[in-house]
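As structure tokens, one chain now follows by itself in the form predicted on its own.
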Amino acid sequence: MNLSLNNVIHQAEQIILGKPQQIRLALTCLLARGHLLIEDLPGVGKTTLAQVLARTLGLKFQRIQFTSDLLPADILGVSVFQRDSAEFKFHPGPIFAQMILADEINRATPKAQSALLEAMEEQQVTIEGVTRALPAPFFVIATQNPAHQVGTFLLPESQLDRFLMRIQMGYPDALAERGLLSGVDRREIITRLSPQLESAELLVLQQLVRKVFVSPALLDYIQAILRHTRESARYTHGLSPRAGLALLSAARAWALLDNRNAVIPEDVQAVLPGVTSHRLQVVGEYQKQSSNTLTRELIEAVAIP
């Protein structure tokens, strides 16, 4: 693994203590170009996670607290009137910054939602017919509370497709819950961190993702795996060709995680329960399943070439 990578991986490790799979995955995302949605009860560590990210890798970091009266401006930005000038000056909003944390997404209305898909899509934004660019590296990672929470508002499907991966912290073990309680406040120990990795490098590793290799039989392995889905009786619909492109870059970033310059079926294994949990909707029986244990099922429905 590149010695920037591991750095930023033991960092991280120091402050989410016992979740090592999901800072991979995080990381995995990022090195993908993608963006991160992470959905669990308030208090798992989601926004700690996201800052720790910021913190290490030396990004430009904001946080938007999602409410029900957000609004789009709150987030792009505003023109405001100069009485010296007599002209509008442009005011950048949060969303000009290289990570951001949309917090408790779901708390917002779709209106203030939909604020963020150009951004997440284009990296772009177009305000009152300007379209700015943002900065680069960029990177969304989201946070929303489980549906049947009290305020909350469903993210709509086109909205859940434009983040590469979703992801559950989880609770922590009794190991890593009881060094929580004993040690130093973690927001405190953020403060404290420094960069392990310099956006220049960012984006060479991204950069370099892309040209890990992949062989036809893989390519055959992730169509097998999008066959499956749009035939099986178990999913509402199949995974789209974009849920392909979106498996195919993560698995290549989990190959560069692990210092290989090809992917091997078991990178798509890997990360296959974040690409796809949340763009595949079960019907029946099915529903009572947990996305762990469907995404188990679909690998061992789908032979290795």
Second form
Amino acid sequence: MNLSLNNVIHQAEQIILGKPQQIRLALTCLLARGHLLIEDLPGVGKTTLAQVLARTLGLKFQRIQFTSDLLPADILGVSVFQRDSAEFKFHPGPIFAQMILADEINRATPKAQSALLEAMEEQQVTIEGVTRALPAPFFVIATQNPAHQVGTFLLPESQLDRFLMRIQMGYPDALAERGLLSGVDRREIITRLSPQLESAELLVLQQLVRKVFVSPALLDYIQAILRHTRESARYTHGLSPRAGLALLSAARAWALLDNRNAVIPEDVQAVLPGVTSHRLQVVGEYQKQSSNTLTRELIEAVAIP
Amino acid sequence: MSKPLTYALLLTILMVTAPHAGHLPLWVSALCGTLLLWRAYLTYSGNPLPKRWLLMLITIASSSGIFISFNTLFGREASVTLLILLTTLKLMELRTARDAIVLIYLACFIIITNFLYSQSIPTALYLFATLMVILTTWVHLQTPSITFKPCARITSILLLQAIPLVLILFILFPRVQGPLWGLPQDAFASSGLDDKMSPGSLSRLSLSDEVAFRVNYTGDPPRREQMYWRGPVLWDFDGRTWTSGKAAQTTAPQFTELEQAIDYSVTLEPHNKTWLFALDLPDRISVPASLTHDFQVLSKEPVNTRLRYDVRSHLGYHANLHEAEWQIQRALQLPPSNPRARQLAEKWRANSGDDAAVVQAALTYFHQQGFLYTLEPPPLYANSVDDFLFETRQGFCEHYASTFVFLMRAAHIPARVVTGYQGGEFNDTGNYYIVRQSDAHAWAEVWLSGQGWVRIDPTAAIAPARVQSGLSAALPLMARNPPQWMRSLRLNWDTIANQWNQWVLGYNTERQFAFLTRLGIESVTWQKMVTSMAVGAGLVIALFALFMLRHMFAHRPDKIQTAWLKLCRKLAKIGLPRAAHEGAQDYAQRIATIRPDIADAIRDLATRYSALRYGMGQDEQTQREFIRLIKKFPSFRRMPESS
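Switch from the form predicted on its own to the form predicted in complex with its partner chain and give that structure.
Let's see the whole complex now, leading with the same chain.
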């Protein structure tokens, strides 16, 4: 089982060069049944990452490009009158796939955004009074462009909370970039990729994540982190209990990726930036610092008990 | 110095000095206010603090100003003013943590100075809130990473823990009576009865709601009409003002046929005069005091702190049946004015058989000639008695008492004016009577042969309600008549204030001894008190210490962690300390890159540790192996030459 996970990582690293950490975090998110928000500039490989993951994991992939005139029906689907059978037939929307790439989610109106976010939360959609289950596994990768905010609808904090993690891609380093420039077209490679996992296997892995052992000592550590964010003068609000649960399940998935059956503090520290950076609001004077610096300082401020 | 901390310190100083604003010189209050605003603006804008020479200049100038205002730098007023001014100035050079600590200690000290001016419950509550703010600021100063809200929680816990200690110290600390910690003589501004009376003096006083004293009757209280609290007795009249005058010689008072004994205790508010109030006629009193020839009770010292005393009075009496001749003469003297009043008195004298009939004639005259009882009588001129009797016919109790005594003396009956209080308000929550300044009253006493001095209240002839139910009943329009709920609120509050006065402020040596005896401590000595205080305080501290230690031991690291920490210490000795937040794997990884020679051993130990501490239950064997490996790990390894 873990062998196949290693294959997944290996194959993804062949295409997305120099980003092992991001690939692992995205996989962690998927294994922990969370959804992923990637916030970065266009052209740094957000779409490629989603496509590679979908291909490698053998998931049915759909991409929704969010625009300001996107309607909920464009995401969920719509019933159309059939002349020959004289009845309405439901045409499922792109949401009925296993992996959704919601590109530039902040460009759509809040109404369209919430259609997606509700589906993420409930794992089902209700259209015209009929509730339809979404396929499993169901994984959403949403992207957001942090620059050029004119005419967009930023996700409010409460909606950001629906995403287990928020990560940044960042520019590739020089070596990776050279490989990228000199290599074959990525899109071409992706079409040739073979799935390394069945979706049934993925469901089993998601079950396994929940069985990863968590010791009382580790819970002490997580609680110490939560308490610190609540008492520290640098955050307007501390982390919520839900954020604590998210931190725990992400750490479990990370431990599984690392071939371990118990969570250690390093797992928590590895997922902490992704899980907490979009959930913590810092007070005025710290806002200039990058979120990387802030999460690193958060990790350094809490001693491992 | 972070911005929130500076604001907190500003708030601290503002709160602790604000109650002083009323009695500081105006320019000092204004200067301090300006300095606080200036400091707040500097913090807000991030501008640098003022230069040292400028501060020096302000300090010297304002200190000289205080010296000029008070002519001294010592004494209560001047030193409190100086302290507040310098503390506010200290804010202007708030740069290091040390400055902040100094300010916090100063704030604590200024808290105490507030009690030099007021010791009421609202003051105490306000200063308690101020203490909360001071301590919260202090906790935040010590641990800046904690925001104010959790700091306030810590402060509350600290203060709660201090309560038992405070109680022990308060109850047991030996009270030494002496000038060392007595309050200054002028600690209480006073209003109250005076030893002279002129038209208007009592009606002015009766507008005040201030408490004069409170009374607890041991048995049943007397009827209202008998509640005459005797104060200054006035003998001499100059045509307008009554004064107590000077007695040429003193004779002891004589009582005969005493009956209707009544016991009660009075808690007298400080009034800076010597007289103590008692019901007519006092017989025994529990504090050192003398009974004068005209039955006033005078204390040895002016009453400048709240005083509680027990009295026995007799409501039925014959006083000074055989009055000395010189006293009789003194009680008959009159200034040569007011001819019409004299005429009237002489007419009564001629028409009446005895003295009692003259008294009755006067009272009837008051009752039937359309006299009006009012708080705002029209002014009286040179012949005040004539004006009142024949022109205005409107007056308050002092007018009636004064005129009545004048008429009696004119009719050759010895008479004098007695001032004091009449009645009082019953507080049913606390089961005691409150006598306020508004109950101030004046009445008359005449000397009748065979009966001695007899109390005659001319006011009762005009407005009987005043004597039977109090001023507000007699003058429903003039007096403020609060609604029932407000009245009961006021009474409840007074009950609390009375308890506070009796048990907190009035907890002196006698009260302390009485209280401790009631607790079962026999033959209280101060040595015993100090010993039990030390033992009690020690016990409380030990209890808290035990509780905290148990809390600490609950988090004692297990043997796996102990072993791991030992390894970390060994590695720290060779210059590779583990950061507090560093996990075992990361630590091993870091060491491996610096010390390849021990990389494998460390990696192995870190993996074992992670598995033992965070993994599922491990058997005893693995645990022992891990501890053995750590013990075996050499405590010192030299760095390889190559790296």
